[in-house]
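One chain is shown next in structure tokens, namely the form predicted alone.
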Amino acid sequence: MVNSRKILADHKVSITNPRIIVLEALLEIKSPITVDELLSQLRNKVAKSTLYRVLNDLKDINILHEFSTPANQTVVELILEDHPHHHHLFCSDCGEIIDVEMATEFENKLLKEIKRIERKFNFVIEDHRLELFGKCTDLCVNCK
């Protein structure tokens, strides 16, 4: 099991109680979560301002990915070594966010295209996202 103290130490970040609390919650959740849901799950263990500060600290050391839902809610998820590059499915009915890995051939073609765009526009692309929007099937336990 991954240890929050070790993660912080490995990234040469001071080990504080709020960082441990937030990091352990994210390690336990193991999936994308909105900041509001995370705050609710933490049940007043950290103040909202502290949560945002810790999330920024985790982004600064490149172990937290932040993105927005179609409803413009901020979503975060840990990105550790054992967490490969992936994209997301968004359900417009239940709000579910599902991690999805694309085929290696697709990712390789996408990376080639990104390199071509970098050269064409003399631009350095630091990240990319592919988000798929739709609805869960009738078998979804989260949908009404």
Given for the second form:
2 protein chains.
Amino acid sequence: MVNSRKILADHKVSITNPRIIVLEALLEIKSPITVDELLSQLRNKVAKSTLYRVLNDLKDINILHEFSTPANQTVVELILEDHPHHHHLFCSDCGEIIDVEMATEFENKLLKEIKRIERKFNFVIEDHRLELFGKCTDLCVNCK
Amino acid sequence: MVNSRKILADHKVSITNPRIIVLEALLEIKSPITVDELLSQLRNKVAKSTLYRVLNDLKDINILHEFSTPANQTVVELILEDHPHHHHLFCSDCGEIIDVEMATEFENKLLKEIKRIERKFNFVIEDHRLELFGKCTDLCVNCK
DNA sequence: ATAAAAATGAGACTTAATCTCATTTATTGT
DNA sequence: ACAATAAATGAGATTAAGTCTCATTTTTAT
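Please show me the structure of the same protein in the form predicted in complex with the DNA, now that we have looked at it in the form predicted alone.
Let us now look at the entire complex, which starts with that chain.
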């Protein structure tokens, strides 16, 4: 069982109520969520300014990823050991965001290609993100 | 020589001054630009509301891509025949955005992997985007 | 237990993007 | 080419995501 206090302690940030509340919410959700939704879920538990501050704190200690949907909604997602590097699939019909893991063989090919690009552009690439856009046919909760 | 009027006509949108002005600006730039920069470049040529409207029009006819930088700046880029599908490299030091083409062999592998994911998730994937994050060492104009 | 440092809440503030509506410009049919 | 109709524009008001301020509260270190 993952412990929010332990996560905070491990990353050497002070353990406060709002941080615990936000972390537990994200741990329970375990999938991408828009900041808006998170805000309304936690409306009467943490102040808006605090929520944004805590999200920034979690980004700073590298356990939170943030990205935008094609509809320009900001989405956050916890990245812990049990939920490592992956990519996203966006449904343009219902807005659903699905976590996708690439085949290991492909991910290796990608890393090789990235090395080529590092050399070519004299760049140090620290992270990459692959986004897939389309329409789900029967998987999404919202699409029918 | 690419002609902005022809582009508009080809896509069956009416030919207006603001659209020509915005298109010519984007054609000349030929690389990703933040909406902010574009706005200040065209400040006294098109109204702000019109610029946003024209950008949306260009997105609607699928010749403009829009994405966000890690610093949450909105960036647009013209996608025409002479500047086809490609990816982006973001420098976290200077903010520079660099167009990157993947090796054909790799892009094929990616398409194959995408097909696998389509089957697995029962999804129709229409577009994909790969973003690389890192630091440039000597290429960027701004970095030294 | 206490002092110093850090985080929080509430709401003001900023700013990118959208909206409104009166006016201007483009298109279509004759 | 011209009038009638439809579409697009400009200017500024409006909205809303995200940040900032600062007095108060909570956490941490001693």
